[in-house]
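Coming up is one lone chain in structure tokens, specifically the form predicted together with its partner chain.
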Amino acid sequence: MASTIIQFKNVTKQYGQDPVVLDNVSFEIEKGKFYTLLGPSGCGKTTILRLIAGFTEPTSGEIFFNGKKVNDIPANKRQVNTVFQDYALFPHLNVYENVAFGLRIKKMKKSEIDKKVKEALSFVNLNGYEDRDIQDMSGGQKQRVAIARAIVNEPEVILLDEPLSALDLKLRYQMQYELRELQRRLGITFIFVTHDQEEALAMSDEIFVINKGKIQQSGTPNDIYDEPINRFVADFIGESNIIQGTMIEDYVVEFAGKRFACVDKGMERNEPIEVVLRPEDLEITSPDQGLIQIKVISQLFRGVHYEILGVDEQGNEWMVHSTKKAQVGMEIGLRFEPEAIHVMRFNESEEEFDKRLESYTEDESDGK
């Protein structure tokens, strides 16, 4: 059923003698789903919208859209529309013009440009701006022309970079909503670029989590946020406690100088791993009755919780998501479920991750 429709197999580009701007990446995209692309700024986003556009071609490498090797395929020529980070809207044509501009091209008949302009902008509700000017439209306004100026070429594949950056908070909130809600409207793939990770957590199917050039980690955002890959990852998705350790023996851990349970297998003996704790996953106790005792350093409100900064025996930093108050300079226990326990091995490529992970299912599906 689900079907695919850009593929990216060993795509390495670089500029000139540049450093690689992309390093053999390689991925697949399912129709009609919401993709995010989410990384820090420079992490090569752009560049591979900017490749799927056409704007741009892989240094080596291949680019498959529908099956059909599109290298070579100018940008004009492609089935997808951008939504600029910029807008990119023309400045010199009042916004009935910009969202008809494409379809002008295609040579369509006047009415039934008229049809189609009218019903792109009230999908993104701008009816009745049709004559305004585009320097008389605010942000959220050119986000909307530029939004409805690519859906209304009906593309297979929208590219969105980062459009929701320029926006203030409250509006980006909304325009979140929007964009999701249009996307399941209408169905179509959408590839979204944005440097936030709770934007990307909030809208997507699925998650590509990038770093320099490499995809880290592709998954829904339960399973990157919950069973982060590595460091990067598991620092640059939602805060978390990053803690040095050792894999005793399969299900058994140990980090800050004790041993717990965990439900984490399939490492070697006494291996050196990372383990992540999400700081909501903490729970706050006496220090008798903890798993870890900490000292509270400092203690910030929130508003729907306090963010707890403490430090155990051994120097290591917690951090403490919790409605309950505490005192600077008062001992607490910390407790966790092993569940809350997430191991990461040093180096490990996605797939033997993939591997590792399933296998624990399979073994909770046998009635472990």
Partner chain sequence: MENKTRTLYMIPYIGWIILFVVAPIALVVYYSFFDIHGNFTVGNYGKFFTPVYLKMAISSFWYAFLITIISLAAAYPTAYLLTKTKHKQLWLLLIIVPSWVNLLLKAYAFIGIFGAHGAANQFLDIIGIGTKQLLFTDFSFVFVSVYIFIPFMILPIFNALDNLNPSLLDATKDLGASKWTTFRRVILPLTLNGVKSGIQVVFIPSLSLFMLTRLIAGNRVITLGTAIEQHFLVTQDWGMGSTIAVFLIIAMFLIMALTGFRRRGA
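Now show the form predicted alone, given that the preceding structure was the form predicted together with its partner chain.
Chain only, nothing else included.
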């Protein structure tokens, strides 16, 4: 069973009289997992990274590392290394000396430094690059050097502050795979900061979705994508159709002027709610076979699918991802399964949301 390596208890961070950056945040990080802090610019994700690293102190609350409070422990005393967005490499030093820098500071023996540097470079597939000047390295190679410099010190946690943002798209995808595989081989806890939701879904064991200084939702990529807790999460993670509706009773929801079977329960009768339907969960049919009918207003070809926009009789806009082509101006039907309908309560906390999901699981185990 994984053990907790980092814990935040009611941590708040505010700079002077400025608005609060982090607002009473609590969470736990387990050893050996790949975590992603995901959110828009200014949401507080980089501040969490800086608090873990020891670059700044919380205004209030407690931070624990392996069960020990570290609020006042300086950065150089923590078993943490950071890979920055600009890599922060020394341009006047070659690859070997960049990686060896921290070990030299520790006054380690030359033979031990040599062994550790070569092992670290081997881990990131840079064997033979020891004498290469940093200025002569590509963006992807520089990132590998920065990671080698981080892992050579054998930290318990590696923090990565948007390290892929400066790379072109193809190299970015390649480095996503490499980083994920590297984390698995090392078994070190990685905490990765990004605003790119596709990146977070592809790489993470666990995701913390952050907005306005609060963790909106945490969980596995599948959990967060399939069961978003509120409109912000649903809208930020992937494309979503979010429609106003009413929870008529357990397992019956009304939206777009019609009633549908669903798999959600535990709400008040006739409670106003929001419904999420992912574009890929909508099947195009003829109008008479559709559960909902829409008029197509635009269509784009996205390579692997068509992105179709349409409007229903109630004025709700719908996005559909399909391999079937439609024509602008035509009427089409949409079909979907009850499992594709995700109902969101207004102002539901993550704790309340989790309890509701647990009740579904209990009902399934009881055969209900």
